[in-house]
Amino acid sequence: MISTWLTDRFDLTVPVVSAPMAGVSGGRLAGAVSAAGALGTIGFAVGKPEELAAEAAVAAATGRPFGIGLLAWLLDHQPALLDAALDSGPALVSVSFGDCAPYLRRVRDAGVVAVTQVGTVDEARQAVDAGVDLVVARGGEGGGHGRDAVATLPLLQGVLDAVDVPVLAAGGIATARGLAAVLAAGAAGAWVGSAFTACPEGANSDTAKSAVVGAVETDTLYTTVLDLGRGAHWPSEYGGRAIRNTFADTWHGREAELESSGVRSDEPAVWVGQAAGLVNTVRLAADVVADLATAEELLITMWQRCTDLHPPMR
């Protein structure tokens, strides 16, 4: 079993956290991931505190640790969501995308691991100054919302050198090879989203799952027009990566025109990263976790090859 800060802190057998994807990562998916030996999280955006509590109860029923992911810019308008999250007994709470500092302090004061996602090295430093226990270095190839400034590997290397707290890598990691790569670089584990978007336990539609399975790595687009087209008021610095659709192809690059036109999209967005090309079938969350767990074998094999080629000096 691979042992890292992440596995030791949460009693995991696999150093993976399933990303909190609103509309996908409900209590059922989070619970299935946690039961399989990783750390499942619930992604919650707009909704009532009691709805979040109900999802958390489903995840908690497994008896294993779970996490909750919230959006800082929405907590400014719905502070009761953080109360509901902390009252539900999570092991980890992620507050990302916006001024997370005041919320992270409350998470830590409750004895819960406080996490935020960052898209630049400077953001990572700011997160540590704000008191996070754990930083998620999210590269631009990741699915859903975030920055598109830096890709995962250069961001991870920079963040690992810049901060003194554990770091998880996010963006483009969907198989054991990706997990092995970021562990070898020094990450405490991976924050994985796209690999779980085609799981039957996910709350997304079967149509969305099929779209992910059918996508290749070049089928996604990072844009703000999908939010503009559904009237979602994300901060302008955070676009989102999703499978290209007709609306995105029509309006991408014409954001100002779209905003002034008031046109709305009737095409649902399928938020997923470039790792969609590695998701080729609908699989149970436990099977995804089991595949990621084979990263240990890959690391051992590569180490053996290196030592065979270059035996230690004696």
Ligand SMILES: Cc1cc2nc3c(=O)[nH]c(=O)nc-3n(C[C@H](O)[C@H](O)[C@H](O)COP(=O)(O)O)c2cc1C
Contents of the next structure:
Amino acid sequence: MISTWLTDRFDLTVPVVSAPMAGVSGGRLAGAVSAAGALGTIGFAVGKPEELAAEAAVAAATGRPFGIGLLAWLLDHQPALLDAALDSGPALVSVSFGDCAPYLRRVRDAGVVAVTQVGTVDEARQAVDAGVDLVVARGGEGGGHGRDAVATLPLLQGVLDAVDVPVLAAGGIATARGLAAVLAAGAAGAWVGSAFTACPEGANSDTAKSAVVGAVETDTLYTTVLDLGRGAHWPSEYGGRAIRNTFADTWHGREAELESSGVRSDEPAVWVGQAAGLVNTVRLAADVVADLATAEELLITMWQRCTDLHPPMR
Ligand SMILES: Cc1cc2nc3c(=O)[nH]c(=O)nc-3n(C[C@H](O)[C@H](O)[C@H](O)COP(=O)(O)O)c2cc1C
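Counterpart to the form predicted alone, namely the form predicted in complex with this ligand:
First the chain shown before, then all remaining chains and molecules of the complex.
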């Protein structure tokens, strides 16, 4: 069994966190991931504290540790969500995208592992100054919202060199090969979103799941027009990656014109990253986790090749 800071801290058998994904990862998906030996998280964007508490109760019913992921720029408008999150007994709380520092301090003071997702090396340093226990280096190929400044591998290498807290890699990791690669680089594990977007336990629609299964790796687009088209006010530095659709193809690159026109989209966006091309079937979260767990065999094979080349000195 692979042992890292992540597996030791949360008593996991697989060094994976299923990423918070509002609209997809409710208590059912998070609980299924945690029951399978990884750490499941609930993603929550807008809603009532009671609704978050109800999702957390579903995940907690597995008796395994779980996490909650909140959005910093929305917490500014609904601070009670952080209280509800901390009261519901999570082992980890992530606060990402926006001014996270005050929220992360509260998480840490509550004795809960405080996490944020960063998109540049500088952001990773700021996160450490804010007191995070764990940094997620999230590259631009990832699904949903975040920065598109740097891809996962160059970001991971830079962040691992720059900070002295454990680092998880995020963005584009959906198979054992990807997990093995980031573990070999020095990450404590992977923060995996897209690979769980076609699970029956997810709260997203069957249409969205089918769209993910049907997509290839070139079918996604990083853009702000899908948010402009639904009237969502994400800070401008955070676009989102989703499957291209007619609205995105029509308006991407014409953002100012879209804003002044007031045109709205009625096509629901399917948020997912480039790893959509690796998700080829609807399958249980436990099967996704079991597949990721085979990273261990890949690493052992690689280790054996190294020792064959360089046998120990007698
Ligand atoms: C459908 C979807 C919804 C997401 N919602 C959230 C969210 O509510 N909060 C958050 O911090 N990150 C959110 N993310 C980003 C993920 O936490 C993570 O950064 C991303 O999924 C990692 O890249 P990957 O999709 O290639 O695995 C979302 C991602 C997806 C695909």
